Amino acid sequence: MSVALEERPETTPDRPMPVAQSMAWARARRRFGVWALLLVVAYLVGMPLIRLQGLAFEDGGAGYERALDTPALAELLWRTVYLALGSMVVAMVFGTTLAYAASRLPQRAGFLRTIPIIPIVLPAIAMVVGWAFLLSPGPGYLNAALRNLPWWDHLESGPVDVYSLPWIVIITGFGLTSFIYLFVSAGMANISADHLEAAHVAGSSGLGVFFKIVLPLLRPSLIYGAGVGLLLGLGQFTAPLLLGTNQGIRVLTTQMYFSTSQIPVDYAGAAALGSPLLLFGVLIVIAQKLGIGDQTRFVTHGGKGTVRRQRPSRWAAGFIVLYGLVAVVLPMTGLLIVALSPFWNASIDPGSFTLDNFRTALQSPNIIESIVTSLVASIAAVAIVLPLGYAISAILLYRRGMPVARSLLDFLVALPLGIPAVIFGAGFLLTYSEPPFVLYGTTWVIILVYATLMLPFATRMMTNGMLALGSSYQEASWVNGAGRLKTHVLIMLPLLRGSIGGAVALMFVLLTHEFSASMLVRSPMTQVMGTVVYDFWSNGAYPTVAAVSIIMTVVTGAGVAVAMTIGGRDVLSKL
């Protein structure tokens, strides 16, 4: 009996694993992979926020007590809300009008649809500095020209003050217009031309069609765009810091920065000051859900690409060109003039133009090092977040079961989009200045904060690409015997080339001129291009500021060109 038991086949080590057991191991490995990915994302996104709030509540909430004692706190909050609402309104008006104008462009003028996207490609800090060179009350070039008009010839400065809050709002709104344009354009692509043609046949004018047909059907896109615009407005940092500091105009984000850069440093107070921005973000997301409700109510059939069949209009091309001249050409011209001038004053002397500022910038070790750091950190962050975004999208779309893990993953990935970058910068500064990962002062802390900020963008673009492909390609691959890994490598990745190129372009553009989080995590030995520009701006070296800003623009443009080579010429339209 005992001999018979020793000869049982189950004890033979070379026997193949049963199919059921093999499938169970495969499921266990996949579940382990999902939870491991969730832990990585939770540490990247959640830990900085937990550290911030933990610090604010230490010592019985001492951070909140100091935040409540901030001088003129009510005015600080009012300015923040004013900036967010005002810039959102400016962006909604221009973004929606531009999207409608783009839908009515003649076929031969279709290339003009790229113009509203250009402000995203250009560094925000360069655009703000360019406007300052034009509209500074004293030496601003446009102000000097306006003072030649008869009704302003008695003025010695102005008439426009770019350092005032209304103009900070307008310039911020110009910067947000491109995002609203993208959201509204995507919504307009789903509007059937039959509805618009029916309204025209019924005798409605162009304005009537716009207000009675287009705007109601765009309600989901407008609500979502307004929510995102409001969130971005609440977290604005560049224009308030560069323009508002001159006149003591502070908002929550800049007050947080000064709390962490002044002596004594007050990290707990800064963390408490950022709490209202977190609360606003949650409220706006809830409002978006309530406002949109069932999105299927707003879907019309036969709308894919039908907007392009609308009746072309002459004013459409003129409006887009005019916007491009004001929002892009004017500030870049101001920047170029100062970059070519020995110094900045109200007069323009082409005879004195020189390339010395560019030579000075390119011969400065600090500036060269900041350019290298920006490129290395941006490329490394894109390399990290691209596979992460792909894996997260695949889990959210194709993975069945594990509802808790998938919901947590979806929530964590969306957080960096709703929370201002300056808060993440402060959180990373706290998290990586202490064990177990002491990374402050190295490029790694910049890489990690960049990767975290780009998680929602990478995931969203990958998700959109996978949804467009559907599941038929994967199923065909599996029927032919290919495994999951082989299917993703040989089938999905080549088919997603356009989405990957678009994601690379968007992330590289956003990272090479990232400024808000970089200001918090930088150190004297790890500067990026945006922080170097701010230091020169603070020291009054304006021609050098202009030269470095032009270099930033060229570097960003080169990155976009590479992404267009990878993802195709229409990669910008996928942003």
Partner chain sequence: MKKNLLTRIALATTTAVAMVGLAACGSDEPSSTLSEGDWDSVVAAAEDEGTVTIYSSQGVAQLEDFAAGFKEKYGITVEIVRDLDSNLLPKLDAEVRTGQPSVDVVVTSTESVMQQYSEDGTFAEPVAPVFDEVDVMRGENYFDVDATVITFAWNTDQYGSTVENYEDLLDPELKGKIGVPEPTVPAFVDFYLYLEDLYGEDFSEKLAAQEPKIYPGALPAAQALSSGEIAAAVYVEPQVDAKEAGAPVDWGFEDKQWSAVFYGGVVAEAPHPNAGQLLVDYMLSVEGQSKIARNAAAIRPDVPGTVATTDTVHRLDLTEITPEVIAEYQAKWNDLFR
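Mind sharing the form predicted together with its partner chain? What's above is the form predicted alone.
For this one, just the chain is written down, with no partner chains and no other molecules.
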């Protein structure tokens, strides 16, 4: 198109220059726009990471020296890897089995497909606290119940110790299961039912089909899921922080946090400790970009999926319900009992149940303020990241030329997914407590870190929406003489409203219970819900912790309900 326009001056000699000039001018402006956007994203994503490394290398790498002096550093690293691998394996086993079960649900039980996703939506800190109330070796309710069994009745505590590394791994794994479930379910949707039917007809059992047909065909999604699981596992913070402290079980992320929460405070050491995770995250993102490359190659015809129907299985529904009971209902019940009790101990006394803890929580100005801050920060972050994500997707998908700027943009946007939120939190704390933007202590620093963390999600969901739309609508609009802006506003935005609604809903839900980055950027007077729960947890008032966790879950639950109203019932599976 541009070639045709550039030739025009020769054919219309009366008005040659203005058109060419205006074209060149428009191109320059467009280039400027892309570079300006790149600058904003680079500052948001890159600056905190650069500041961190700068600090770690200050004074001849003093931060690295101190990090290397960390007591039992080898064990710390080993534990970090163990947590990542272990929770990834737990999540892979449960996630894959759940996805297979979901694919074999009877028609009427289709709604059960949402159950494995619920743990993503619930605040991780509430779930972890719930598990502690159930499985603390002494007063844990579930432990107390298990000690009634004949083979455990001699025990004074246990049999389960939620504060031990294996259980931290298992509980973290529960949290990651939802992610694996989503990836594997997506992969499973691509398996042709004909193969499975053929195997069934040939006499293979359900188990045989799963191991001989489904698993091998799922290999790409499994490998991708395992990679993401590993990455998420390496960055896990909540369960090791809340459960690992009592027995001195630290991983890199919690050690980083403790370096910033001691006297004297050691930001440089914390920055250095985060480096392995930073490096690994960057490598994974690069590998993924090289592996996938140009996303437009993956455009397939949309909306013509064949109706697959696998043989329904009764155990499938049973398994999913059982999982929901264990992973969701159990910890929430633990929370509820403690929240209703005057204090937490092994015996449950319904006679003493009281709403006092909820009253205390709701009367505390700190808690109300934290709920407001969470909501405001989440909404503001979504409002910032949504146009950013839209513009980035449009540039990455439709823009030709400028390969350097586009690759950089693509890479920067993906970083927050590969690098643990704790590292971004530390980087934001450093970057925004010094000029030029002194934002520490205000809600703005929380908003910016939230927006940064959501960049990959916003961009990815917009990109998916645009890919599914294809380019024919835009081309039709252009051919009919509409400009780019008009095309975006009148054609693209209305067509993408599903994706946009879904993105808004999902990001809002993820942000209202963000914990890891918030822990580092919060100030004593600017707290969010998760950090307030942690403060109550570490300052010791368990019934209040439980009550606040439940309130937090209700607020998030309301968010999910709104999300489903805006984005449709399947909004959660769009991750």
